[in-house]
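Only one chain is included here, represented as structure tokens and corresponding to the form predicted alone.
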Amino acid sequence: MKLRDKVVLITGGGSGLGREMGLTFAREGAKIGVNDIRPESAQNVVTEIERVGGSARTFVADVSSSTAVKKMFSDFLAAWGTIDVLVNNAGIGRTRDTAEFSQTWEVPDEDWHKMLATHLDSTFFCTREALKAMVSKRSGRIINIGSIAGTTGLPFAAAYCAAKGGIISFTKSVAREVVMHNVLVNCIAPGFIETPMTAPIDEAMREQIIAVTPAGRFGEPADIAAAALYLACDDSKFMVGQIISPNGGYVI
């Protein structure tokens, strides 16, 4: 086992990549707690974990808030005692139910505002309080949840695109501030991948991006847990500030 008994935090950690990693992550022996907004959506992924003899808790926090995300890291370290790997994956594709691709000169303030806090404040607050754990033992792994939106941007996606393009260099700063405490940080760039988070995408706009990706397909959530666990294991003990993006050639 890659990680056995290693400790795992996944933010939005209820759904899609979230969930895929916390099972792939939990068969590989690691205790994972599972972040999610929704009480549900984590309580319903440590259930899974659990019918496959994996250890799971639920932590249950608005990420995007400094104040909740100080507290569920208080309460995790509480019950585990440590952190060993952190994944930052909460995110959100649309800031509402009806929210649909805008153009910049019509996004509001609010829409701007709650996209960066979801991908990129949390991210920082999450990294900030697992670091405080990771440099005092100098050992830890951090793995961000980028996009081929901030490698190469997508058009009526500004404020997706620039949270995911901060979360990428905020990973190579933040990557060589701490290597010296042997604390990894790296990211992942998946492309457009079968989650909950791109199944609102129509039947003409998914051929049009199947036909500009040499694979001819969408990438499976197991796709980025594979990433995820080589990044959070001791085979890529010399991967430092990487940017890895499965993406079935859309991005080359």
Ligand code: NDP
The other form holds:
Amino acid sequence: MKLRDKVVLITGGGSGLGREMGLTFAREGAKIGVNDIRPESAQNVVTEIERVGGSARTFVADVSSSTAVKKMFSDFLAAWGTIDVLVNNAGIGRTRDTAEFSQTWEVPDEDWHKMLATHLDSTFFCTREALKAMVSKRSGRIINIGSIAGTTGLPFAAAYCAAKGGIISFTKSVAREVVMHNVLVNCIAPGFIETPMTAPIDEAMREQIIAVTPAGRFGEPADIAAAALYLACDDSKFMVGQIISPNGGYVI
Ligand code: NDP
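Let's see the other form, the form predicted in complex with the named molecule, since the form predicted alone is already up.
Entire complex below, previous chain first.
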């Protein structure tokens, strides 16, 4: 087992990539804190992990709130005493049901702020709390979920791309800062993956995306969980501030 008794917190762990990472890490012996904004999502994944013999607990919080994140970490450390791996994964593809693709000149302030807060503020808030525990014990891993949106840019998604680009730069900065404390910070920048977030993409656009993806398909959550497992375990102990991008060749 690659993560025996490691204590992991996955934000947005109640769906899609977070769920898959939770199940994968649990199979490798980790205890999983499943954060989500919706209690039922988090609880469903905890139940799934327990059903396969793993250990997990829910930590319901809106990670875009600094206060909620502080409370979540206090509850997490009270429950498990430590944190070995943080995965900053929580995210949204759009800020409201009707706002799938937005012209930048039409984006309202509140949508911009919500996108940045959900992805970038949350990554900072959770990283800040995790580092307090990890630096003092001189051990830890932080895995940030970026996106190809943050490396190449995608049209009609300026706030999402800005948030993901920010996460990538944040990763590089913090990685340099804390490697001396034996805390390794890296990022995964997935391409298009089949999850509830990409479910609204219509058939015509799906075909266009697949046509420019050399692998000829969307990725599966397992493609990302495998990269996350690598970054969480000892195999990656020389990886510092790197951006790994499982994307089927969409970006080369
Ligand atoms: P999902 O929508 O399946 O999962 C995201 C989860 O995060 C949901 O359960 C969501 O809850 C939760 N969440 C949203 N906001 C918050 C919040 N403020 N606090 C706590 N939890 C929250 O999406 P994916 O699994 O696809 O996405 C996971 C990450 O991967 C995201 O950061 C996304 O940007 C990134 N990504 C995804 C790609 C893809 O193709 N799927 C490609 C590249 C990056 P709710 O359901 O209520 O919204």
